[in-house]
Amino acid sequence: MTHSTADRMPAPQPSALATRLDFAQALARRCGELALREAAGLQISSKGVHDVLTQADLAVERLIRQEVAQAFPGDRVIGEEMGGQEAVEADGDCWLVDPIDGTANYATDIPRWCISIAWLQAGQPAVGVLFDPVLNRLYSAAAGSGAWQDGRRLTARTTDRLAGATVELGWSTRRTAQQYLGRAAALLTAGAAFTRRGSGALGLADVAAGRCDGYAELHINGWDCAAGVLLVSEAGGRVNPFFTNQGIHSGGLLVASTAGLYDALLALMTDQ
């Protein structure tokens, strides 16, 4: 498939975003490729229900926290394993990144799951790069730039009734079983339907490429959303305000979706 010039990767960002976009495409990979040989006797232990970690987490995050520094000395890193520097303020600069997004599903050999690395300027996602090493996709944004998957410009639906729509729901330990049965059935009720696959980032990836009307989560935490996020708003999707201090530090609620399906699905996701 040929694609016209408008679908082609725009002018380089400014030199800052186009420097950190390219630095965390090339890291995404070596991540991807890293995990990928770490599933070869593969070493799980747990850090709550439904909740594991592997040595490749560890050994993805270690990896990027060791090239940030190299590459960008005195930049902050957040990473949901090791932890980071947490001091960071809601108006701050900082990288977030997930080393395996979709944990459980990379334990089991599911083959859904991603690397996750974000840059956020001044509080806001404004580098996101996103790598699926089981189908080699690799998704990018930057800020005022549009969302990406391998060189091919990304377009959110155009969706904008729930009847019919299809939504991904997210779902955690830190939200109750009838919250989140709550909002399925209620989703149900007004004629959509709705899917869970066990990877936050390529939900919202999939909302960003137009596979999908919208993803939601009672709570989810910053580090498993940052790029996706950056990814659905360049695409034209809308994205609730998540990224304030509580957002980045303790999670909370995400809505994601086509901006015409935007607050039908924000009203059934608080109407609790």
The other form holds:
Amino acid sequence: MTHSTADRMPAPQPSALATRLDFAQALARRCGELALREAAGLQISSKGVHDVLTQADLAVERLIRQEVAQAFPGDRVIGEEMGGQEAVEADGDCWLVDPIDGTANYATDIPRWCISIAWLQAGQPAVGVLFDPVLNRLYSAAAGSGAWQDGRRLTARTTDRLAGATVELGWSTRRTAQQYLGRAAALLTAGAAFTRRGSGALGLADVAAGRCDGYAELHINGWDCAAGVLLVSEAGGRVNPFFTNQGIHSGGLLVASTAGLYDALLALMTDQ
Ligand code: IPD
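Provide the structure of the form predicted in complex with D-MYO-inositol-1-phosphate, given the form predicted alone shown above.
Below is the whole assembly, all chains and molecules, this chain first.
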């Protein structure tokens, strides 16, 4: 019996990105279920002024680290609560995770928080998954394959003027009140409305899904935004080169918006 070339070809292997995307989606759901269970009888401690930590943040990050170690031995993980930056080059490959983004909301029973899991290749987000367990929404993106929510492809809006736009202006104590108020005043003066809803990751998902026009924050950490920035760029929006600018190690300015609004919003956020 003769064999054709096709008979002898090995079965196609899923790409490294597809494998990690599938893994991250399943893991994010498990993490969300764990966080929901942990919400009963929650213990909350303080990391600083307006910066809380719950035992659920730690439990979820532990689960992520265990599962990654089992599925991809040798993969590095950077997480909000347990660190790991020191072992990763800024242009390296790693998982960058926020076990619960929107912790202050989670701790006060405000239903706006999520699990954020990203895989960075050569220092840039290549896979991004967010799971919002309260609304049971799963967001996912892989570089070059679009942004998705529960099987529906996401597209950013076409807004191209600040007048009439809605922008979420993220806030933390890492920048002064004066700096924040300056940006808020500039947005209002330009005719934009601003919101602040306490989860940078979900704010970015809103931009990708066309629910708002932009997300900007004077300083945000990489674990809060790694998955979300990929969602925005894969949905046709624009994001500043956050990860090229050392965002993985020290965080920094984030500007993410519809493609047409980007230049104006970046100028507004960097105007001194
Ligand atoms: C915070 C949230 C918030 C953003 C802060 C983050 P956490 O993350 O994303 O919306 O404005 O910069 O630190 O502490 O809830 O994981």
